[in-house]
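Below, in structure tokens: the form predicted on its own, a single chain.
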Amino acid sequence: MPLRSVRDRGVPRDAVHHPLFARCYARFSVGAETRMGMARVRERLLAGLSGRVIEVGAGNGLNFSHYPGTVCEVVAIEPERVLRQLAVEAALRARVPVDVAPGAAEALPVKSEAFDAAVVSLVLCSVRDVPRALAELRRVLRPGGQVRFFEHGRGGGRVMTFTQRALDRTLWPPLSGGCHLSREPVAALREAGFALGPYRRVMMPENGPALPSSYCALGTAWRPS
């Protein structure tokens, strides 16, 4: 049965297929909830949300248990089959209604201006076309709707940024499910026409060594009314 919030826009059911990486990510991400402080980050990311929410790139659904009761529905889009199945299982344990559906960030299978908020969490690093994905977020948000984001990207000094770019050109994307280390998510949101609200720089892990993937931004943006 098709989800009531989702419509067919010709997106293949498996727009992304990284089964080995998906299994490794699922195992690593569960441990990171406590070991790296990700559970606290998710709480801050989602605090205060209400209404209908679309989460793009929901992964294995670790955000679901952190949505506040003021959210009436979450539509979670996940293109990778292995992660999507784990997200379906997580949705059954969530405190709020969650519908999990296949789809790509660049062609979201939902109606325009249908959501009060959108959530992107460690997603913009791996989408194939960031401007198109953000244009889709603008399309599906109502005027004045907000985007909650937690994304990693370029950071550190000259040596670190050189390392990030070198890894992006060589080993990192094929080994990490298409992830890129040197993108600039805050700048991309601004260039896509979102109004930037408060955001903060976060290092992950919080108290560990600085890795090429450590430089994160946590905050809010709005679709202009």
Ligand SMILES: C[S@@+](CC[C@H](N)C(=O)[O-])C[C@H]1O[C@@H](n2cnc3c(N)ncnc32)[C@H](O)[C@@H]1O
Contents of the next structure:
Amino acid sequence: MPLRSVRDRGVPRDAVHHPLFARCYARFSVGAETRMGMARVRERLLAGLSGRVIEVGAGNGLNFSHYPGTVCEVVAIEPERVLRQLAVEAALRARVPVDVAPGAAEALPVKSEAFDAAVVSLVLCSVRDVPRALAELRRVLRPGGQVRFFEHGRGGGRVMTFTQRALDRTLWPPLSGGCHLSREPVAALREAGFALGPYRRVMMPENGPALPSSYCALGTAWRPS
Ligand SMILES: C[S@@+](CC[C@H](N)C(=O)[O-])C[C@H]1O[C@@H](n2cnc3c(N)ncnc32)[C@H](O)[C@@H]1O
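Swap state to the form predicted in complex with the ligand from the form predicted on its own:
All chains and molecules follow, beginning with the one already shown.
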């Protein structure tokens, strides 16, 4: 399906500026599709979706090829210029129409109640203001609409959670594009007024040693009708 347009809707073009991280992520993430089983996770994340979908923090567009044909349109918001350009290229290869646009999760450049579903994968760890980003997701979803999420966060025992918090206060956010390890995305969704479920805990990678970024949740949350 052709990419229809890349539009600047009056939001700052570089709400997020992490060019070095963006280049590293673009390389690493493609390998992780097979090496870490991310392609399978993306397939599960998006299975059964239909109608109009907004994907927030689309990165280099690795979800795009996994949208089922029942999705009639994806609006993919990506604030980082390098990743957004790669997302535009990925959109050209997608089998559903994908419209890539600049913007930030905290101020989505779209109308209220315009989407049947919203997708966030590995994004809530990086946004500056999680409650505001989730309030925006609620705003743009129609009543009864769903959020599909795949997010990492706090997990493991005391040593691991201590390590996650220590890394969050020091090296991790500047090295990884503003990512945080000890956030609690499921609790944040609940606090934002979404109804949870179903969702499950996933280790990523599934096998091998647990990393501070391994503790993931994959599932669905609903905007109450
Ligand atoms: C780890 S990457 C994940 C990319 C993609 N969702 C995926 O599954 O591969 C984190 C993404 O969140 C984006 N991001 C960071 N801050 C954001 C914000 N405030 N609003 C929207 N996206 C943001 C980054 O630019 C990046 O594309």
